[in-house]
Amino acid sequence: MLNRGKKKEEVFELLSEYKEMDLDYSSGKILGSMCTKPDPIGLEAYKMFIETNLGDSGLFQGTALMEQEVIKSLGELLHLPNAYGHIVTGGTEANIMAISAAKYIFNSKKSDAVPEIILPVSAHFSFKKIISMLSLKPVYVPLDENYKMDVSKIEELITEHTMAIVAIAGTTELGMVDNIEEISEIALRNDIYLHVDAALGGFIIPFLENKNNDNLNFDFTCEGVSSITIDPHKMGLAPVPAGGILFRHKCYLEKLAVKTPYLTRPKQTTIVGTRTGAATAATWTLLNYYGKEGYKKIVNEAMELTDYTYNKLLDMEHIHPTCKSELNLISFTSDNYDVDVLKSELLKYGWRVSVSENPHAIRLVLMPHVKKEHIDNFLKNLEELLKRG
């Protein structure tokens, strides 16, 4: 730290500086990311409550009423009216809340036991760091051949120290959305708490206009769910950090609460304790102004681009898509280049896109910042890799 602090002129020209080294949404450059340009209307909100926290909730009673009414409004996006929950930081807290809940809930009745935690192998790798956080065993499922949870195989791995299965609502490499109505009727038959990991595909697929929707029943309609994860930070165009948690029961959230003596409340059930009261008031604004229309407009507007991206892909020498993606995901291969390579050679053209692991492909994400004219410029870019290569 300086001695004497700077003028405000020249710490403003050393923050340009850096702000310069970032890469900018509205570019279209950025291909691989799940977040996207906050909505103004949603910036404007967010710093209109910049010095709330939640973490002290008596102090804001209007933010945390705010909360309270996007809770509700989450709820009956994925048809639970009367759901309990939170806004926090994103989609890994939401789901370190909703497995911490499991866990105690299962160590109620066997507290020997070795917790089992059953999964996709597809999951977020946010799980890996809660299998070691809360001392989990993890139990993999392997995915059948459209990239889904193997719905045939969970059954057969259930033991008695099975503590909660995972599902996905929109995989994070390919955008797939697990059979979670099959997966709930597993879990109620044999009594076992079930997440639902809706990080993207939650602000998603209750607003797809095709034929997709009538297939992926993925929300709290299917009775064997118990918490689902819903980033209003990706598809919702909120600011960072914006993600939420849903749980069917309000005895859920309670195993969380701990006593907050010296607060406004005398207990809290979020994983963090200062929590921003600007993400709930971002969220809520975006909420009411967008209206579920609005939200359809935009969420299939993404849809359209992802298919002409993939019909472009799938038109083109060298070029193979992995598959058909349920959500705004596209992943494909070339046959004359090594994927990591590949990368590479796009990111000379200033594109930054992603790999996925299994399968090892390019992984492109088509947030409403890209737009066709860019997607047309990436492709031109690729046309001229792959004559070379």
Ligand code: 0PR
Second form
Amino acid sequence: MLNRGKKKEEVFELLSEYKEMDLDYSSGKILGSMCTKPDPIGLEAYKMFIETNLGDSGLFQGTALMEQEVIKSLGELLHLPNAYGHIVTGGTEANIMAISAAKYIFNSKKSDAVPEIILPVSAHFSFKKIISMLSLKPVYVPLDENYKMDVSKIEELITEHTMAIVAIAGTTELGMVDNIEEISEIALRNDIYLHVDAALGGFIIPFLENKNNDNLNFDFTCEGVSSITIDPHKMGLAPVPAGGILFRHKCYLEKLAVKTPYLTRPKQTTIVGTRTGAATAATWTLLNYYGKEGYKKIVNEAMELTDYTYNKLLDMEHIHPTCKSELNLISFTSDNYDVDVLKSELLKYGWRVSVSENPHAIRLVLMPHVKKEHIDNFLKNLEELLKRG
Ligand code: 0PR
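Please could you give me the other form, the form predicted in complex with the ligand, since above is the form predicted alone?
And the full complex, kicking off with our chain again.
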């Protein structure tokens, strides 16, 4: 640290230099991110509540009220108006809270067993962190031919030590939605906690047009679902950090409660202590500003662009889409290039795509900052590469 500070102008000049090194979502070059350009209305609210701290919510009672209203709205969206939960930093923290609650519930039933968690191999890497943090034994379920958790394999993996099942509504790599109705039946039948990770899908599936309700039903209408992760900072267009966790019962959230005797509220039910209320304010604002109709439009525009891109790739010689995503993701391979080589060739044009592991393929996420003209340019560059390759 400097002994003596610099002038403000000087500091901001330096800041601009750093800013220039960053990519901007508006460039349309970011094709592998589940985050997107924050909505300006949400940003305005975020700035207005920048100094709030929901870790000591008695000081910020308006913000705390907004958090309750956001949880109620998200609960309504997922068919449980009296859900309990919090706006947290993201999907990782939301998943940690859910699985921690499940572990406390399990421990109070059976004392000294090593708890097992059943999850699909498509689960996000946040579960690897959770498994390590909570000393759990992972029991992985393979995927079926549609890249969904193979439901027929779950029941045989359940033991007396199974403390939770995890299902995904919008897998990170392919955007597939597990068959949560059937998984919910299994959870109910065996009296096991079921967590649904809808970090991405939570803000998409309820707004999909032409959706096949039976196939994509993932929310609290499935009675075995105990908790759901739903992230405003993905398709909700809120600024980072805005994740969401909803529990079916108050007693699940209460499992996380820690007494906070000297604060303005007697307890905390979050993992972090000090936490911004700005993300809550932004989410509250966006839910009120857009409503279901507004989100429907945003989501379906992204889905239309996804379909457009998918069909173009399908028609392209030497390109093979892996599967048809149920959400706004695309996965493809090429005859002419190894996947990692293709990724670096695309990077030479400035395109930031990601590579999925299972299947090994180029992965695109078509978030709202990606527009048709960006995709047309991307496809043009891809064609050039294929001609060369
Ligand atoms: N659950 C699912 C299904 C996810 O896809 C993700 C993140 C999480 C949980 C964890 O959420 P947080 O990252 O909010 O804790 N999925 C994205 C991914 O890994 C996260 C991401 C976002 C990565 C933007 C890159 C990026 O530029 O692809």
